[in-house]
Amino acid sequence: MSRALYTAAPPRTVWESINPLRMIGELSETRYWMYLLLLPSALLITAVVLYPTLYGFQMSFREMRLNRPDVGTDWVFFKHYIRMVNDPIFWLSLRNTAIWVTSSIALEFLIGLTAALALNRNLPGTKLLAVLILLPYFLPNVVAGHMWGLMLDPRLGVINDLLMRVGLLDGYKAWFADPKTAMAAAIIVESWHSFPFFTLLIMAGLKGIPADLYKAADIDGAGPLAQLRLITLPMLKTIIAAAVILRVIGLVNSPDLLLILTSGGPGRSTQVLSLYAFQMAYKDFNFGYAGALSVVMFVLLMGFAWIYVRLSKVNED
């Protein structure tokens, strides 16, 4: 009977056992390697996103008023949420938020879709026109707000002057001082500033639609509106859904343009939830109630995103 001959591996030294490079090499051959690679990103997300979010949640259950240190920072649990249910300003802000977001998104989408379809035709001068169309989106909200505030000024505004010259106005109008026109004027300013966001994403999506689909539709006798309804919009469904969700999040969470134009007035005709939370935190210094308002906005946004994705059936494609 033959005997199997083998050579035993030399024993490792202490240095070889604790050599970091050797340990990393052995770890890279296991399934735990991917967790090690994800660890820096996970720590960064925890520090930048998760911790502030959890802190905001727990702040909504505590009494935190910087101008009233005598009340302390004790746990009050659902006190702020109970106050919110009985707060008429909260319900008014919620209604104004729905109007603000829905109207702005609808107008931005229609203008952005029209601009994207026009630019996609590759006519002479469309590249220059594309740059000009995208310029408003590059303006900071502070600059855009002050610029439109000056243009719509009742005494010095150029828009009032033009409307009077063409006979659409009998006199100079204070657009942001009238409760009947303040919200509509703010929506127009927001739509002008942000419609290039839809234009940019829709233009990118149009480049990915095969031209053969439109040629086949032409042969079948489908007109431009039929092609838009049967080809363009269904093929852009995923992009449109993502763009709408991102813009809704941006509009709900960003009160800066309304803060510059109206500060929530006149009265509370342009008061939205984000602006109300901002005023609670940095005017009344009631960070507990502001935290509760922020939690409600977070829950509403999560619920909207889930419902919108389900209704649009994007995940079924």
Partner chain sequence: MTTRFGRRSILQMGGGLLAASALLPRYAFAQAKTINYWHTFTSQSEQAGLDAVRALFTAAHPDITVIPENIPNPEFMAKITAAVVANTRPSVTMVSSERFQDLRAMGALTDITDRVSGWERRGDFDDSRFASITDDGKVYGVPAFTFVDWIYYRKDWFEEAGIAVPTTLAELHDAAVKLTDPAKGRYGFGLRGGPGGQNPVINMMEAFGSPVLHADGTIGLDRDKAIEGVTFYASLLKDGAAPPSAPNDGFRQIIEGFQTGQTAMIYHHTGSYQDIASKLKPGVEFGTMAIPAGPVTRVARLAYAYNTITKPEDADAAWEWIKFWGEPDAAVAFLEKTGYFPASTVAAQDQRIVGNPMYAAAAETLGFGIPQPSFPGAAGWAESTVLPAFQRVLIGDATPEQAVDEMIAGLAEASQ
The other form holds:
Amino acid sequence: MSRALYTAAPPRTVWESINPLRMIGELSETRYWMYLLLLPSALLITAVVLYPTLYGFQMSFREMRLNRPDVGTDWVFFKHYIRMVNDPIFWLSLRNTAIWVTSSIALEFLIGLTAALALNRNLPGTKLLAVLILLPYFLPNVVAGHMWGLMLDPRLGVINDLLMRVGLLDGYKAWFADPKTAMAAAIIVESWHSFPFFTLLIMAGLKGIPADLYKAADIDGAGPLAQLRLITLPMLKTIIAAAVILRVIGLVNSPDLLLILTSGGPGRSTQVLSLYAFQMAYKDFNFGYAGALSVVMFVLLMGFAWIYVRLSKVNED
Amino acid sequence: MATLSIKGVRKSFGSLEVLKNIDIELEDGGFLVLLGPSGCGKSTLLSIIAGLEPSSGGDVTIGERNVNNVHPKDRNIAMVFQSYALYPTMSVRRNIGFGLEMRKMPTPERDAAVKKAADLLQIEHLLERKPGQLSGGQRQRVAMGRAIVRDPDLFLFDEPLSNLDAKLRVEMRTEIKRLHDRLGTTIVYVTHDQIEAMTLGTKVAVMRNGVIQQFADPQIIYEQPANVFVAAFIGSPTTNFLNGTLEATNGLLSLRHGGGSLDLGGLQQDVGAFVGRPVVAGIRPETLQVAETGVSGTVEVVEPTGPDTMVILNVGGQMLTARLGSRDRPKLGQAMTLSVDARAVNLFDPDSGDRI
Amino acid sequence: MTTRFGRRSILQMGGGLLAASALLPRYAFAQAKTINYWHTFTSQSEQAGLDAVRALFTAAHPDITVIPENIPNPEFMAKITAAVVANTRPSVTMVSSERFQDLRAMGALTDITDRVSGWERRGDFDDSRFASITDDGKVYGVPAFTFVDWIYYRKDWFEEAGIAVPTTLAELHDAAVKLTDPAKGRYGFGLRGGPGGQNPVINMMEAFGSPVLHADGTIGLDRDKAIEGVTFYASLLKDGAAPPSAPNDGFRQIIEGFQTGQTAMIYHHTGSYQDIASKLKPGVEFGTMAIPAGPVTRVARLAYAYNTITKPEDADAAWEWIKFWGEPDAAVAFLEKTGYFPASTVAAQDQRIVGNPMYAAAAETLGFGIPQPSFPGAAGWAESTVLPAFQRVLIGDATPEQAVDEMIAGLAEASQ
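Would you generate the structure of this protein in the form predicted together with the partner chain, following the form predicted on its own above?
Below: every chain and molecule of the assembly, starting with the one above.
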């Protein structure tokens, strides 16, 4: 090998070899760079997600009653899970959770899709309307809950008043006091609050659908409904799937709206799992059983997400 | 198959008029090319023909039927888009058959029609794929398959080749020509590419700013451009424009220009009224030949392209491009004389830009 | 506690020490002291009462700043539990009697037995006032004010109908039925079946002979008597004497229902007096009565709100603040803004109270009132078992028998 083929690189000065910018620059060319960039978020996730999750897991296998130091904190293995199988309130909560989550999401999706399709027309004023329509989502759950609690109030609520004036109601209706309407009313409030989430995501998705497709479909003879079913919805599949998963997780995990509207009542007719776990922890101070309930929710959600992604074939193309 | 008649079609967006009084008649089985630079209104006109956009006035008649208020799906037309507009979530088979599916054609007949179209376009092996798995040329074929499967009265092509690379574009151009010859369907074809216009069209409408500049056979458009714009738009390199004064000596016409006088014997125009007045002579680069007499100047630029050599000559301050043989390689700064075939020269009125 | 959260508390202590060492030099030179005070006051009148007490305190102790932090009642236990576990405790926390055992058990409260016994105003208080903040001989708080259960009633409606003020629960039921007129939108009794409605249920069971906590300290319900109590209480709705919204009506709804003339009676305590008096004329439109007697006992609760020291580091300044509530001026100022009765016997004899006939029912109740049943798990059982079970009776989803069985099972679970 002839040395003449290589022109010797000029020797590095001391500064060059310790220049941090240069060192970072060189590092960024290597494949370790990716891991380095991921490190902070990985640490953060470990600290605020992984550790509490694992802590919750181990808690579910222990006795942990904050107001009963006398019973200790021993391992009890599957005691809480066995109790759960025999706990009618757990099964009721599970059933209510299913109703609560599926109905809310179905309604939110329908309203959200309709709003997004309407706003996507780019007619004059849609920009302003888009902002207005998104407003409910910016309200915290607590505020939305109290606001609707007042609006649906049997005596002072504006809704009863309106329905009576229109003649749809004969007398004042206590929406949250009747198990037949409590869940439905709560679902409507939840849908009102969260449909903009679907609107927002679907609008973003609609922007990605080329206008030519609709022109082609017009010429091909597909009417508005066929276009929605055969073009729009299939092309929004991934976004809808992601939105549904996020909403399911959100709805299964957060008890706040129901806590405000009904506290699970009347007579547990709106009791859902998250509310039950919350009450178990913060009213009964039974963190062990509450932990077990949370673990079951976690497992159910994981299972749901897995099956759902499979079924909706979002990762197919 | 049908004729197409466009009468007095206008289109405006607010105060902006993008189409002004368009008149076009196309015979049954004709191939009309709407040619023009971007923004000239050609795509808008196509959309109006398709019914995708309402016109602001005028009539569109396909065959014997006025389609002004007819929905696109009922115009019995098919369209190929620049973006191809294939439905990404459907297989090629369903894409091609979609129009038939929407028209409730029974599955066996539909499959047969799809197969026939796929055969014609040699895309049978792609039928089960999704558009995302196809190359640009394949998508183009699928888009055409979707159009022909319906056996429409009218094909509409909106710049269908502009997303393809140069080689594929030439190939598909030939394909479209072959299809037209074979199917004989009336076609309206939008492009900004003059070669496509010249090779494909039986009629070309050159458009600019919403106005048809010339509507004629490609050959007429090339040989007798209606105005300076058409002359400049058609042909590559573009037509040379030599400013000068028209003179008549003993009945012989000539153009007096800054670099001398050009003999216009054999001119195909009646220009008597312009004798003694300034005119613009349009001279195509390919009609210039190295010769002893003609226009003289010095060589400013030499551009060999392989088969040809482009030479830019400074003629008394006006630049003249000549397309010469590959062997003609003059030196820069060298004096040169080029002969002009007066039969191929067009004279334009410098005020209006129109052909005299 | 230390064995339970050993590893964590060591870590927290480490962090706490670090933070403390950074802050110490500044505190050494600081004259003024700031303490934060967690309370569950929500209504305007309660806020006004707190402001009045604070103004008096600032005048007396200019060196101590009290920063009140409002913790909504429904979230209170979650917040304080989290604060205790994460050791981000407030200096002083308001604790109601029924929460004492839970908080003491989780180690949230500081033993202040010595401070209380050395307090110059200790003699102003009856020993019973300290009973529900004392455990195993140790005192954990100072009573701030008293919740005296009573009933607000529409004096004008009663007079119009010629009905006497009920002295037994049976009479209360009759009066409620008689005063009900759905055509006028009037209901006899504003039944609280929603959030916070658990205590009257427990009281009714006890009035019919089934206390939860027995004199010997054992816990349990007498099934038959409890069923009678639940049956009676639910009959107010079954007989149409309570608004149909009762199963979801909480504090706000029953107060508003009464204020706006839709109910003739509501069961609450003295704390809402000023709120009611802001809408209805005392002594003319509405009156107050002591809780009527049940078939077995008369159950009216005397509950106390205590102020407790939850952060031992701030104990000195915190002690000044919590004992200040025992000053007659502070107690009367608070009463005048809210209606909450003083806990101090001396303050309760103030002319401003004794001279007001509207407080007579409360004064009477002080004589026979009894404390809330308090044991670890009591609050949770009441809220998450008794209330839903009773709601199920109200909405016809369960019989009183089934509801009481559910309560008994829940009680066994809570106290196992």
